[in-house]
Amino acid sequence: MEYKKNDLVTVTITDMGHDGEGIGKIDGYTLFVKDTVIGDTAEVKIMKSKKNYAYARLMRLITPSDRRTDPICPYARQCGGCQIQELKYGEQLRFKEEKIRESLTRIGGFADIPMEPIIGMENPYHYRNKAQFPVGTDRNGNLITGFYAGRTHTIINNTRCYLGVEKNEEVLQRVLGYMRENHVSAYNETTGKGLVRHILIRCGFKTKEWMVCLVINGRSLPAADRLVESLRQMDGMTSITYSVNMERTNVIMGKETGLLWGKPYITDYIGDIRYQISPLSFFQVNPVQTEKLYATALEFAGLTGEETVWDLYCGIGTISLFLAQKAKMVYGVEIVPQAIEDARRNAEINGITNAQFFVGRAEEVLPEKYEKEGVHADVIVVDPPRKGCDETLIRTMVKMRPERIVYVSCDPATLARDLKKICEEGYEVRRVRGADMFPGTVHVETVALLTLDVV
């Protein structure tokens, strides 16, 4: 039977998809239902129907699952940030571990996967050291900030996000207060008019340093001294900047940054390594779990102090500098010039002399260095973007025959695809471990160790 739009049906959820949606069946007809979990029996409304499946909206829970919990955030269903906050935290970890295993089985074709227990958090809230809040107006013209509703650019008026640090709320109230008192307008995406687009907040978890950066559709802020005066009253305020973005674009940050007060950066630590973080720096947003993730990568690398390591897609050198503590030499490659500048500066700050960094695409730099200069690697660490590794890069990596490849992934699907290719060239997956960097969401990081198959 095929159901049509607006039909009300009762369904029991028996599975969950990769994006956190519940999956149930009625007489073989599949329903995908956001905001439901395995074990729920619910009344749902068909929103979009196809021949063999439909997307439906949760109308009411008839029998809630024992895996379910009440979301801590009242906006959890509306907001696009948290997809699985209604799952008990232990169930979230189980869901993510299964997501890794399923991808490696279905896409990678792996059978006996050497999975180790996922690394969870003691407190899965207030873990983000960075947040970007869009600014706009409500229907009555009042200034608001918060997060976008799922799959829209409609701002939910909410200054209390349970993933960000609690002090963010005070920063937002001070910025909005400054805007109201000085008649500073919010940007309007439809018209392209208005000044303040986003409020970027970063904080150092260990240093307690704070950064506020206003993204503006202009080259200056009116009465900027009043904004500075207000924000400086907060303990730890270190950097107040603005970013010029006058493009009609969904990209948040502009390319030009100006300093209003303090330093153009803040600092923080991962383990014993100190990093400078500017408004444009890529820096992992969950420092508690980042330390555990990098410690896992370091453990998998099995360094004794004699190894030459290549760290591909190295960013600002976060993993490179961690590895340099135990390696003979580390070479980092990253396409973003500003990130490489940050990496070199971070090496200098920490007195690390056995790390060298190259600007360029990893899939171009490594083959060139290998083919023309004959560089070698005992260990290769790769931490690619969501799309995974370029095929040229994989070919070069396996040609170099490092003893170990440590693959850090933010997408189980592309991880599985790439591991399959690497293992077709004589490597074997020895260890796999997930790390929950983003509680409340469907995202999961994975660290995998590959070694040459000596059999």
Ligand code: SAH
Given for the second form:
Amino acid sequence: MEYKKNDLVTVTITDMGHDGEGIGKIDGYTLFVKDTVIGDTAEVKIMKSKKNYAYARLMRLITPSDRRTDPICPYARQCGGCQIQELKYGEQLRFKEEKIRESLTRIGGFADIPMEPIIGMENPYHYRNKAQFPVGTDRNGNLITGFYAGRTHTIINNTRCYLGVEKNEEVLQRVLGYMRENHVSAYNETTGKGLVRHILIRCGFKTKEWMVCLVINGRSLPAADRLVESLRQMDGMTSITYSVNMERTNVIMGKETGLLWGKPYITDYIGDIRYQISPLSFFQVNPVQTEKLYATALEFAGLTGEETVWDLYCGIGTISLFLAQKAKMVYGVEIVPQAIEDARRNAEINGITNAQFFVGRAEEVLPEKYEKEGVHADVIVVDPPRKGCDETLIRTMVKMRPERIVYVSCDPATLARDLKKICEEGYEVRRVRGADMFPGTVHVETVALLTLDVV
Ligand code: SAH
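Mind pulling up the form predicted together with this ligand next to the form predicted alone we just looked at?
Expanding to the full complex; the earlier chain stays at the top.
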């Protein structure tokens, strides 16, 4: 049976896809239904149909699944930020574990996967230390800020995001108040006119230091002293800056930052290590879980103090400095030069002298160091972006024959692909553990340990 657009059908959801969409079958015909979860029976409307499957919209829940919960956020369904807030938190964790297991089985071809229980959060809300709110106007020309609706750039007027810190709301009210009182305009993506594009807020969870950065389509902010005056009244306000972005682009931050008040950076800790964070620095957004993720990576690395470790895709050296506490020497490689500057400074402010950093592509730096200088590694840690590791890099890694490889991944699919390649060269997957860095969303981090398969 083939359905056509606008048909109403009743379906029971029996599976969920990697993007959190419910999947149900009617006589072998597959329906993908956003906003439904396993166990729901629902009336849905066909939106787009193909020969063997269709995308449908949830119209009415007939029998809600017992895995469901009422989302805490009234905008959960429209907002592009969260995808699975309607799943009970324990079920979200189960979904993420399944996502890892399914990828390793289907893409990696692994049979017995040594999976350990996923690391969840005690409180899965207010975990983000960073938020970027777009600024715009509603139909009546009123200033609004909030988040983009799923797959669009329509701003949902909402200053209360449950993933961010509660005080973000006060920052937003103060910025909007300043804009209204001083007739500062919001940027309009369609016309390319207007001034304020985004409000970036960062907060040090341990230090309680706050940073506010306004991304502007211009070189200066009118009546900036008024903005400073208002924001300074907040406890912990440490850094007020602006970022110049005059390009017609989806990239949020501009390249040039100007200081309005305070310091150009804030400070925060992961474990005992202190980090300086400026508006452009990459810093993990969930500090509570990051500590647990790195502790897992450190445990998997099995360091005794004698090892030479390579940390590839090291960013600002977060994992490298964590590992340096237990290793003889750590070498970090990262493609973004500013991140390496941050890494070197972070090593320095923590008095860490056994870490050295190189700028470049991991797949170029490591082969060169190995082939020309014959460098050695006891442990290699990789933490690549979603696309995973480059082929050349994997070939060099396995040639170097480190005792252990620790793979930190933000995408189970590319993780599975890469683990398969590494295992073809004599390594074996010993431990796999998920960590939930982003409750409410479908994202999951995984740490895997591979060791040489000695016979
Ligand atoms: N380990 C760090 C950052 C991981 S994010 C942390 O936990 O904070 C992945 C990093 O890989 C980013 O900083 C990105 O800039 C970097 N990167 C992307 N492609 C790269 C490549 N080919 N070689 C080296 N680094 C790369």
